[in-house]
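First comes one chain, alone, set out as structure tokens in the form predicted alone.
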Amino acid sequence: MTSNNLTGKNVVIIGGTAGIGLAAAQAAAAAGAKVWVAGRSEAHIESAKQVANGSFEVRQADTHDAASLEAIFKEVGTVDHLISAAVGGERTLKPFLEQTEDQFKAAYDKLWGYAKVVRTGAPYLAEDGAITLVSGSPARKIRPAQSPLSCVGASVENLVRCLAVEMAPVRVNVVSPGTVDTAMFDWMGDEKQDKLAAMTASHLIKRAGTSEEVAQGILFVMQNGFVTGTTIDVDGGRILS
């Protein structure tokens, strides 16, 4: 296995004021690199500059907002490492033919903002760079009313393999989670837990994951420099189940 010292490399993670990106930047800024982070959200970009205490940059851009992508790509100068894990767009969980045609093509918001996030920063990335995006386990494991979610991740792990061969020797790919534990479920409230364990008790792994879990497998294909086109399951066995 060939490694990648992440010291002193330049990580930039868009979407990464929350959730797995936020987990994978201070996983990033531990390994030595320096990083940047960028989310849309005032309150994830407040609660991300407690959290980085000075160890990482903290920004604001919208992954639509091609302006607001580049000032930090100029800023960072030359990136080695390109991670997006911004959701990027609404999500009608109902069955398909529940929602309308405009519901569904709101959750393709999400490829097309790390479509811009490519564009925008591969004229930054260094010859030896890499990207890393994040989908998920509905890609390739679907239940009834996920059609939004299975279509856009199959589109991005898809758009993923093709840029491995267009865009090499820079490296090219994107990490899956299954169900974790994150602010997206907090709308369940006090019976989130409960929830959780419901949603993964058939699951090979009987639990949720976290952010950190999913956020090692983002520093694997970082790190590790002979991995491309390739989609990393960090699921608990979910699509097995």
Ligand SMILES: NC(=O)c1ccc[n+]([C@@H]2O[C@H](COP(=O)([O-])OP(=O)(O)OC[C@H]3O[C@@H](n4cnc5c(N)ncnc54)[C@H](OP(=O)(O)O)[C@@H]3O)[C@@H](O)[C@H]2O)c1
Second form
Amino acid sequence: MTSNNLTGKNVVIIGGTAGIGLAAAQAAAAAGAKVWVAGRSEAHIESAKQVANGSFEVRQADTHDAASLEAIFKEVGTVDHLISAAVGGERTLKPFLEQTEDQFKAAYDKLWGYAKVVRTGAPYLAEDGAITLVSGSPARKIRPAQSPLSCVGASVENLVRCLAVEMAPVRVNVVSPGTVDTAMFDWMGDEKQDKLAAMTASHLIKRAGTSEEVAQGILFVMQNGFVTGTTIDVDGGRILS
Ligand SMILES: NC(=O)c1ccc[n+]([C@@H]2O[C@H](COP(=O)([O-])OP(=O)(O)OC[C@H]3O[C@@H](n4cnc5c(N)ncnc54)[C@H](OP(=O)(O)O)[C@@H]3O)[C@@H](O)[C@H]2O)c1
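Okay, that's the form predicted alone, but what's the structure of the form predicted together with this ligand?
Entire complex below, previous chain first.
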């Protein structure tokens, strides 16, 4: 039997108070898992509590603050599924030579955050546990001015392959979203839908994805016990367009 029933499993999602992580929490809870999500801001924590309505736990943690992460892992005890979907870093979307060194380095905060989540959570993982991280299609679809997204995403994907080899039989996978309509694009304000439509016009599936669609990819790697070291693309064909 290679598929893992989520009933009664302990699932921790760092970066789970909005967007893709929150959708994964809802899907895992609906599948019978005991779920804890965490993020930094009170605003997202409050809205996640409304969404959860008691079906999962909501806590405060930052991928860069080991103590805040450890508090959750201690509360949970044994972690069956550890997920990080946090954005976790500032990205400056300019050509590489127009970025300062500090701006380029800042993008890697996502990687350092994920590394801290894994390092802090590993002692609490079940022997047959699994880790799932989130990269992004720019890791393998290069466009101008996206070097920060591309380089950090590729690093996350390679870290996953390293961890899968080193931590087996713990399974480690990564889900790579394309352009997905989440709070990540709220800075676009009233133009968000028009801009997302323009950004996806050349994709094979000509629309932004939903958090729920990406969450299905996360649930797939969580539940399939024969999948490890893999990148699952949920991107509307962006890397082929
Ligand atoms: N949406 C897309 O089009 C897209 C495309 C490619 C890749 N991705 C990747 O997919 C993942 C999820 O993105 P999303 O679109 O769902 O973003 P989102 O809607 O902005 O949600 C991000 C979540 O992560 C939390 N978070 C951010 N930084 C954190 C930190 N340092 N520590 C703990 N929690 C943190 C946020 O809450 P707080 O801000 O309150 O902490 C929120 O709960 C990210 O890794 C993103 O890079 C997204």
